[in-house]
Each structure stands twice: as structure tokens, then as C-alpha cells.
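Let's start with one chain on its own, the form predicted alone, as C-alpha cells.
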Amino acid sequence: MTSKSRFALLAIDQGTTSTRAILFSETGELLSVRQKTLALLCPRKGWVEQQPETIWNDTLQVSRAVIEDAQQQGLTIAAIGIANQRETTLIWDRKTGQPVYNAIVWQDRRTADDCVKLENAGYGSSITEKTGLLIDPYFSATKIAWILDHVPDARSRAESGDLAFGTIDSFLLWRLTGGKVHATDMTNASRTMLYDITHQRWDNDLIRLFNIPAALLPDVKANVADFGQTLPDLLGAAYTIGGMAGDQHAALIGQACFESGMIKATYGTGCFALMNIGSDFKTSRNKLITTIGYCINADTHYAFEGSIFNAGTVIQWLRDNLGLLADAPQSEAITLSVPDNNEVYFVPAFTGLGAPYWQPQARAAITGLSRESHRAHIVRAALEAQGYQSRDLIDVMMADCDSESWLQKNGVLRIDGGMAGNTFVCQFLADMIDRVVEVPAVMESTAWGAAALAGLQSNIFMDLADISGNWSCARRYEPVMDASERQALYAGWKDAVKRVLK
């Protein structure tokens, strides 16, 4: 497949379970993709880590392969965009570039007790007012503090300016530019619990609260910016890195959710629903977090976000830990082999419950098992959990949003991610939230969003309307479930959740 244009955009999509490089045409046509699976390390209960050098080497390998594909197709790469798993925390030596500890992944719960202490000390409201976030080990601040307090000499080296902190985007940028650029973007900064998203700056009071040396922190740029150039000996040329965003924010852009009230949900390792709430900062009344959706040309849009920590991980667990599946696609056929869930519910709180519960100590449970229960009921319950968890989020988003918003008027949810390819999940989701679900033609919304940001910086695109013009719907699911059945199933879910709440 070739592009009509000689220009292409390269997206580096560094996710929780894989690292990918994807080459796009200016219309979003996927021209090449390379992927490396990334392992999660769980050295203790509740701890989740990754090896930074593996992330880096995989990034180089997939990027070089896609660049070679571009050259074979006679294409010129106009710019690179980076999307990344958010909150995952790294600290490295400024001189050597070597991390002082493994990357602590966003799913990690080791600082849960520290977060409880902060909440009990009364810091919750002030943190929310500045950052839009709730106190939770999910975010980066307590992870940074943990590394400084548990790695020998880390704190003294940080205070002397010898170390640098970054989320994965910042780490990759540092390496790609040969240590010339220590920066992040506003969306990733807004996930650290250290960044004031109303004044758009690192907050000195929060830096003191978490006892984090300011010298550790990267510069913060808008999502479309000149982030520097790659070293020629790394990727074969000096490519401009023109866009960066956290993966969920990149998907918001890739799904062209530029109007207040538009909402997207990405079903990957976890599920994350973001609703554009416009240019005014607001806090949720229902335990959603407020985050910077994107900042382009000094125009900042905020978003409400609902975070589900485990979505695709449930299917991986059934496959790898229990052996109930040969592969992920098999889950749909197994689910459809039974007419219903036989009152079995699966609450996938492997790493706690996110929105709207925010219970880091909760643990997963399968409820309602009986002598008639078998493999298919458990698999079906795992897939149905995506619809129930999503309804948890959509219900509170509807309660929080303006009655004149796009969501209220149009009643459409745009979805992407691996589980968006599962027909049962899509239809059950539409039935459970009682709204239309749309799946885009460009399924790689996260990577496409990062590429689109780079396209804006390199003038491939003139404005957001150019990006919106490339969005189209590939599949549309209308709700068909009877209201009484919907309510009965959801009531069973709520009862199951109560059993795991602490």
C-alpha cells in the first residue's frame, strides 16, 4: 500500500504492554507498523515495573524498521510524534542517561499507604484544586518520592542536580536527542500530581509537599512544539519531534473530539474515557479527575477522565494465568457459546479500582459461581465487565457535563483500542450505556493522534479541522437491550463491586 503524498508521519506509541512504531499518510492511512511486546515485572504484590533499557531498545528497533519501510516506499518522514503510557515514572543520571531504578508503572500500588496518609492529613481538596487529580498511587508524585527514598544516594544526587525525572515520553525524548532536551508536554505533566493545570506550571507547594527537588523536573511544552531533533546515528537522520501527548490524550485528538462534550474511550490494558469539557477548568462532582486534554497553539482544552485500571489485562489473565483462552480473539466465540452470564460477575480489580470508586486496596473477584458455572460464563463475565465499568464512567460523566453538551445532544461514544475489535464487547457496551457506540476507520487512534500533532507542527495540517476531516466511522452499534434487562444486569454488577470495596 502506498501513499499519494511523498510525505509521511511517524508515530512512536510506547504503551504498557508493547512498543510500536506506525507510519501514516497525511490522511491517516496506515502504511507500516512494527511492534515489540513489553513484559511487566511484578517483584512484589501490588508492585508493577518495567525495564527502561528494554523500552529504549524496542523503541529504536521498531522505529528503524518503519523508517526503512518508508524509504523503500519512497516516502519522506515529515516529523515524529510520541504517545506514551502515562504516569509511569523514571529517574535517570543526567551524565550517563542510565536509570537509577526500573520504571515504576502507572498500575503500581506500592505507595497506597502514603496516599492514605496524605488524604487523612487533609491535602485532598488543595491537590484537586491545582492538579484536577485525586490522591492516588496511580499518579507520578509518590512514585518519584519512593525512588528517592529507597534507592541509595538518589535523593542527594537529585538535590545536587545530577538526576532527571520523566515519564516515558520524556525519557525517550532525552535519549533520542542525545540528552539535549529534557522536556515533557502538558498532558503528561498534568498526570504527575505536581503540575498546576490552571496556571500551567510546576507548583512549588506540591513540590515541597512531596519532598521532590525541583531540579529533577523537565521543561513543559504544548502538545505541538519543536521538541528537538533525533541524533542522526540513532535513526539514520535528524528527524524533528513535533508532537507529544499521553496516550489517552493522543487518542482524544485521533478521535477528533475537539468539541465540548465529545467523548472517547480507549480499551487497551486499561480503559480510559475522556470527555472534552472546553477551555474552562472544572472539577467533577462525581470523583472523575480533570486533566489537560490538549494544548495546541496556546489553546488549552480540559477533559474529565474516568480511569479503569484493568480492561485488556483481564483477557490476558484468563489466557496466561488460568489457561482458559488460547488467544484473545477466542474470547468472543467462547462468550457467545452461552446465552447469558448465569449470574457470574467478574470485578477486575487486580490493581485496585479506579473511577468512580478510587479504591487502591480493592482486589479482583469472580462472584455468583455455582455448580452450573463453567469456562464460558467466566469469560463472558470478563467481557461484560467492560460494559459495566464503562457505564460507571458514562453515568457520572453525564451527571457532570453541561446539558447542552455534545454528549447530551448526540449520545455517541467513540471507542478504540484492542477490545474495540470485539463485536460482542462493542454491542454489550452500547446496550449497557444505552447509547450509540462508534468505531473509527483509523483504529490506531492513539498513534494517529500523535502523528497528527507532528503533522500540525510540520504544516502537513493547518488546523484541527484538517484532522477532523480525516475521521470517519467504520462500525456503529445501536443499543437493542430491553431496559429492564439492562437494569437487572447492572444491579448485579453493583452488588459484585460492593463485595470488593474496602
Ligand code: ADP
The other form holds:
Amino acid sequence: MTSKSRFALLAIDQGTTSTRAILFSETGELLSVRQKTLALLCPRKGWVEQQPETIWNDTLQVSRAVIEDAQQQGLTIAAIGIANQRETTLIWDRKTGQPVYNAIVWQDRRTADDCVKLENAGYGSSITEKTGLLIDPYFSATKIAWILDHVPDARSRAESGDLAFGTIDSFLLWRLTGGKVHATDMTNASRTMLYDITHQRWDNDLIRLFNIPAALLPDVKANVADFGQTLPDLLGAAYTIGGMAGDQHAALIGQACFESGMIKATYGTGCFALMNIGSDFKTSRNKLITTIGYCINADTHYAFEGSIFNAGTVIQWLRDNLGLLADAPQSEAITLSVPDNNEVYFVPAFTGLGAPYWQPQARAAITGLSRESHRAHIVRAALEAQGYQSRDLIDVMMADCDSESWLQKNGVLRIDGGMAGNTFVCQFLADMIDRVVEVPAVMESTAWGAAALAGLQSNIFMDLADISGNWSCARRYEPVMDASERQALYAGWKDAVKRVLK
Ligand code: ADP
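For comparison with the form predicted alone, please write out the form predicted in complex with the ligand.
And the full complex, kicking off with our chain again.
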């Protein structure tokens, strides 16, 4: 490549609340963004679905718009990277490409009872040893089984090889390649509860346990690979899809957390903290899950993950269900209108509690209300909850890792996601975990991670050092709260959590 500056990278970031296409320069400069908001369907209590055709049409629409922008700027797209909401489960007909049921979203709890049965039958530790996961409806396996058991003929069609399962990455890849490629990447596979992350293969025992026909499953590739070419009819040319990763793993890459002990936390719909634990698989003593962080050039790095199911959801709920907010950013000014939480705590367990509690049956609560409580205290409690939930996670991550970890040495947490735009959230987080919080210049870490993977595949980047070299800090928050205040507030949170645990 003689004139590198003519090239750009296209990231497709298919998230829970939106579908985005983002065009990046080779240095991570954001050149164009197109976004479509995505609706969640909640047909019954605890059920969360999305329409596959909307996801597909939105992906096409935003990608086409960004490609047009690239053309207008005289840029050539070197490759496409895909990052996606993980675990969300789809099954489609291989001949027609039509899904047999809506996408069952990661937040969906309809299979909670099935998971309790498996846990009670004693499968917990053998599943953790292979998959790094804890039995929970969050992961894809029980969602796949539910579709096969509830859609007429689905099981027999799956057994005869007529159907394909995929997470959203896999579905988009299938459609973008005109049905030629049925594949996923290791990070997405590691969220299905069917993939042995120590041997890096689908596990026959798990496939049998969950009663899932092997013919449904996609091929699994590393994060940087030639995943296939887009059908020229769809995007105007045959672009190579050179990188794929689950959104949180893409953010780990975009945040350049390549050293053991580095942690990133993304505050979007949920909050997900991933800590790079190096190339040896190990399990947590504190109910964190182990996942494949990334696999690049045959080098696999594992990560501990703490998943908080509801982060930004709480702001959406205050806005849409209670009408307490006109929009999400308004939560900051409202919060700052009161000096403290007035002992109000908001445990946002709308769809259960994730790490480190793992209580799918728990439900949200606002505690400590008095006659003096008003809107601002509830909004403040909702934002403070992000700091408390993160403290829960960071504490157990520290307990699980060795004393030489990067976070312990450097004391820095890298954050991103929609809520990282809220300075109150960032400062309160730094205060609650008593560590420096950094927000990167490229806030779109997830999309940038996907683009970086595509950049590695297309030789725009030579190695991970090229990606680390592009990372820079835009905002830095030092902890300023005194220890007694931190301790008192956190004790109040722990008390509130106790009330929602079953
Ligand atoms: P996802 O990728 O999960 O769709 P995003 O990273 O786009 O999510 O973040 C969107 C979430 O962040 C929404 O739930 C929204 O309510 C919340 N959010 C966005 N901006 C702010 C803000 N300034 N203050 C508080 N919450 C915010």
C-alpha cells in the first residue's frame, strides 16, 4: 500500500439499543457515523425480543450511508469489522434465510427455571470448567433449546440440517455474504454455553446436555480472519469482513487492554467489565465468569468478566416509564441539584442481578424513601447505582487476581459507553472504586475495536502495538471522596441489595 491515507475501516456495531455504522481513519479518527435506534419487544414479563428483519434492514441502511460518505471523501474501505450484542439468539432457515422466531435478547429470562433445574442437577461446576460461565438464562444455550421446543417443527428441521443458529454477528455475516458463510468468532462462541473455551471447540457433552443438534452450529474463527466477502448487490462492492467480536470484547480491544490485569468497563444498556487475565484459562473464586478476551494470530487471551445487566436501562426506565426525565443527559443536572442521595438507593435489578450476585429472580427496588425524597434523589440514586455496582465488581476482580496486576500497579480503570458521557457518573465511579477513571479520546471503543480487527486483517495495522499506540485519554477522574463517606455510602448500597436478594 503506497498511499495509506486513502484507506478507511468500516465498523458495524449492532448493539441492544441501536445499530450503527462508523467509518474510521487508520488512526481511529471518526469520519462518519450513522445510527438507527432499535426497539425492544417485551411480549411477557421477563421476555425480551427483537425483530431480526429490523436489525438486518437497519444494518444495511446505516452501512450504505457510511459507504456513500466514504466515497464522497475519496476513501477506499479496506475491510469491515463487526461488533455485536452478545448471546442474543437467532435461528433461521438455511434455504430461505428467514428466521423461525424473533431474536431472543440476552436480557430475556424466560429460561430461568430451566437453568435452576440444571443447577440443582449438579451441572454447575462441569459447565464452568469448560465454558468459564455460570448457568444462567443470559447465555444462548437455553434460548436455542426454547426456540426448538416452542416453534412448530423447529426441532425436526434443525435435526435434518435445514436450520442455522447464530448470534447477531453470525446472522449478519450470513446475510451479508448472501448465505455463503455460516460462522462466528471465538468470543461470541464463548457466550453460548456450548463452547469449550479451554480446547476451543464446540463441546459434544454440552450439545447433548442442552439437546441441541450439532448441525445448527456455525464454524468458529479467530477474531481476525477472512470471514467472507459482502455480496456486491448489498453494499455496492465485495468488501472483506476481516474482523468480528462480541461488543464487550471489541471494546477490550478498542481500549487497548492487551496487558494482563488491564480492565475496561462499558456503561451502555448493561455494564460489562472485562479484565485481561493473560493466556492461561483460570476460573474465578468470586462468581466472575471467564471468557475468551480475544484470539488474534493464534494468541488467545482470556478475560474475567463481571456483567451488570442493568446500567443505562435505569435511565431509560426513569425517562420512559416514570416520565422523570426528558432525556438521558438531563439526569446529570437533576442529580447535581441535590447535594446527596438523602439515603435513597436504587437497585436496578429489572431483569435480575448479574455478577457477583447471580440472582435471575431478583427484581429492582428503590429503598430509603421518606417524605423529603423527591425526583432528584431517585435520579441521583439511579446514577450512583453505576458506581456501587462497579465497586461490587472491581472488589471481586481484585480479590481474584494476583497482586501484580496492572490495575493494582496503575490504579486506572478505562471506561466507555453512553453513560461515560455523564461526568457525574465518571466522578462518582472514581470515588466509589477509589481509583483513577479514564475516558478515551475515541469514545466509540466497541466500534473502534471492530475496526481495529478489520485493520489487522487488511494489514493497515501490523500488530497490537499499532492499536495501543492510537489509544489516548480524553478525560481523567481522580478519586476525591474521603474514605468514611465512601464506606457509609457503600454500606447503604449493600443494605439495599440485601433487600432484593431472594
Ligand atoms: P448500547 O450499546 O448498549 O445500546 P450505549 O453505549 O449507546 O448502549 O448507551 C446507551 C445507554 O446509555 C442508554 O441506556 C442511555 O439511557 C444511557 N445514557 C446515554 N447518555 C447518558 C447520559 N448522559 N447520562 C446517563 N445515561 C446516559
